[in-house]
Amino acid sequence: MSTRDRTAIPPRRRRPRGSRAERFAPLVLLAPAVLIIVGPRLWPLVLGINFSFTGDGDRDGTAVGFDNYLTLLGDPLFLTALRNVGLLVLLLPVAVAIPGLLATFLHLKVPGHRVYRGVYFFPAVLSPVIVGAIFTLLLAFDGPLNTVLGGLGIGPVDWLGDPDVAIFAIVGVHVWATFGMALVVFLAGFATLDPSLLDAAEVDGATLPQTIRHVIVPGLTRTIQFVFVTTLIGMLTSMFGLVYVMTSGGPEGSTYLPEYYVWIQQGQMNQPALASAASTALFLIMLVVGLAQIAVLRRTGGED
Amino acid sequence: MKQRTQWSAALAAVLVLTAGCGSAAGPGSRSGGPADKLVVWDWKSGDAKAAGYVREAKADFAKKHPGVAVEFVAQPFDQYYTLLGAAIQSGRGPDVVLFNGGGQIRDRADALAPLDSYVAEDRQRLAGWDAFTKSGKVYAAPVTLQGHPLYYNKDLYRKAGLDPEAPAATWDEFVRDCATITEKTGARCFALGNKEGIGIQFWLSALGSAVLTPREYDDWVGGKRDWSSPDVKKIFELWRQAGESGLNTDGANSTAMFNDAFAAFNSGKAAHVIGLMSDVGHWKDFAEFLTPDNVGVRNAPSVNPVAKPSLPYDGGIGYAVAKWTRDPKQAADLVRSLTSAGALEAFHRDGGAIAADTTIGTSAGGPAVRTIVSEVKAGKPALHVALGSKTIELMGRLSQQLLSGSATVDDALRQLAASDKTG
């Protein structure tokens, strides 16, 4: 509203209304954004968390306090799911090191690096269901991998049927299917690496491990941290498809993840409130992980 | 950061204050669709094989209620009970709902209208009502029968020099014949897929009538289950032994029952498989690969001389009426049309299911289907169908442990007894 407009109208009656409008204007302008965030985003979240404090079956709709959460803590399947989350965190360095190493080789222009770049990225465009189906065939007890191992004189391994092996098989397949993205991020990181440092290392006669240890890793600290963050999120939120297709949570419940647990409780056991409690627990885990990651990223940002 | 913490604290406070105030959508908000239209949820009607069935049922219903439109909504089976759970939570959704018999419908009976007064006339004509009954009330009318016949490959029997028309009557003879078949043809005794823990359900039901006394069997189905009885223990002991002694195909814990185990049977890698009566993994599927004349069906070989082996079967799928529908009588009439003789005959003919109406003709189906239909009269409800879904899920996991040797039969039975008691 320009000054001229304002003076054109008698100021006495307009002043107070104008100032009130001015006071409300920011709220009105913000309202659509706030409503979009609160309506379709926060409100369902609140409902879901609220729902997790109600009962299932006969106790549908009645408040049960923390009963669902106590049930979760007493359910060996949920505890297995949490333990598997811990395992994923432990395996994270491996999941980051693989694309890191491969990106290093690509950056150092090993023979055929252009081909490899495409090949490595290719699985990232496949849906987990397709990847899962392919590897279910490959890893079957009478599948090709065991045939090859048999040819080498190594006894068959029941990759997806042995409770001690299956979760590693699934994580391995997940890493195989998703490391292409991390690889691209690493390659972008390499683009920011000062080539004169690599040249200097070469002139000084550094070996490849020495170059990685003293030049590449320090130079890519932020990239590595970023890849850690995104890989962990990927592991925690997008392995459902693989678990569903490859093992159905088995054998012996050894490959349960929180997401899969939520799905089983809601869809198969008809316990939506318990499923809500489990998803709230998953949400809290993600919140803690996310806040920790923000803290890490902020610290490194401060260092620059 | 500090401000964000305050916001988080405020949000948390709101959550704690409102915690437990009620379900996401209370059961009070029930409402049905308009009375001139009925919505049916299923996972069948999208299938081309079900087109004739749907047409027959619609025509039958149109005769009774000419002005009422019927809409079939085919949901993906993978997501069916998840979607249905959401509909039940919100208290609105389809008027007529397709269900699997047993735990799936009993767990959700709260959301359904009892049909006893509407379907009284059909009680004699149709079989398999038990699977849709809870606390004495019927919640759905059966469309197909589902059960677990023991199928065998007559060709492998012949190759092993055995008479396929007179398979072994007792368990010991059966195991001996299996050894002969494996020796002569390389095929295993059982094609087993237990990746999802389904294998044990089939095993329990197929072998149950050959191990339990008729009294024990009826008690089990009636809810009086003694998990510590020697006969019950025997069923699980046989399961463990079959795995240990190599009767099963390799890698059972990583083989999917649907359809890798059935594929192993179809390709002659195993002489027997505990299959289904309807839908998939049944006489029609096997006949496509092995030819109808090579598919044999039999009751389980006798383990306990006092037991009376019979065909374990229940109502397979059936249509129920949702509690929130506006006119339950009208919806029940649609259920009756969906289970009318004409519709079920089309379902049997096109879909290859054993229809709940055993009076319809089955002569075109080959020798296996004739054997199955003839056994229906003496058949009994399957043992695993009587169990709750939690116990079923636990049994699946324990069965995998029994195969891998990481649990003992006693330990498994103790856990199952505890789970069965709490429901």
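Take the two forms, find the largest set of C-alpha atoms that superpose within 1.5 Å, and that set is the rigid core. All figures in this text were calculated on a predicted structure; none of them were measured in a lab. Residue numbers count along the first chain shown, from 1. What changes on going to the form predicted on its own:
- Core-superposed comparison between these two forms: the Cα of P272 travels 2 Å or more.
- Comparing the forms between these two forms on their rigid core, the Cα displacement of N50 reaches 2 Å or more.
- When the larger part is held fixed by C-alpha superposition, the smaller rigid part is turned by 13 degrees between these two forms.
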Contents of the next structure:
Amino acid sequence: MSTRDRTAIPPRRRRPRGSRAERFAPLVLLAPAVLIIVGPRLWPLVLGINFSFTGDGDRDGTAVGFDNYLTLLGDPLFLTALRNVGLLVLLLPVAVAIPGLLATFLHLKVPGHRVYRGVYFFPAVLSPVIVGAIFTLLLAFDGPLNTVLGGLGIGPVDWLGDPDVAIFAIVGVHVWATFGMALVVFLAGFATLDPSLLDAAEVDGATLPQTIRHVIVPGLTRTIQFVFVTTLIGMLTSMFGLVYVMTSGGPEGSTYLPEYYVWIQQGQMNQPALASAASTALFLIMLVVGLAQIAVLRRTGGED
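Coords for the form predicted on its own, given the form predicted in complex with the partner chain:
FYI, this one's just the chain on its own, none of its partners or other molecules.
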């Protein structure tokens, strides 16, 4: 091609970098998700927090400052609910370790692992009301469990009537009914784990506890963090059905949890402002405990 022909071809126009459309494209794509979060989620939360500073009854709609929160701190039932939250936090590692260990065995393909996957997940599809009704019969003082214990020479246990035992029974039922979801999450986490690390641990003669501690736990740090937080949220916000069906907050209010307390104040006592204050307290508890768990797990996992 001659020089004259080359000069006859008009030069290509360069596309301007960072055009306005390109800069706003991510915002347009994020807009629906942001609206969904801000609209149905954050806005009602803000309204609930604002409502918690108003009064009930004769003072309905009147600003009362922190009176509702002071009332909560003086209510023995709410203090019992807070104590039970502390108990749930202490039992949380057990609730996470159970699906974690089972997922480890399934990943190692123990005999019958395909069947176990379906069996372990099945309780997660049951309604809490159905689960509560079933275990109310099983854990009754004259129920099948105590009949078996009696055959073993162990005295009957008042699982749902003893204030010192009932909350542990409900937590145990909740863990049984929900660990299938955490199991699926752990199995998904194992799919991202480098198989060569497990092979190297086997070649080096590492025992199963050593493999779990030095290979699996560091490799699944993110997954463990996610399961810890979601399990805690489930314990604090998804046990209402079990408490309502199995004990109705009893005996002696020993199985009260914040969400059940909120329902009592709103649905039976007709104190929506006090219920809003309890809901706000529950939100703050979940936020603080969740952030603390993430910080501890990051430090344990050796993350920056």
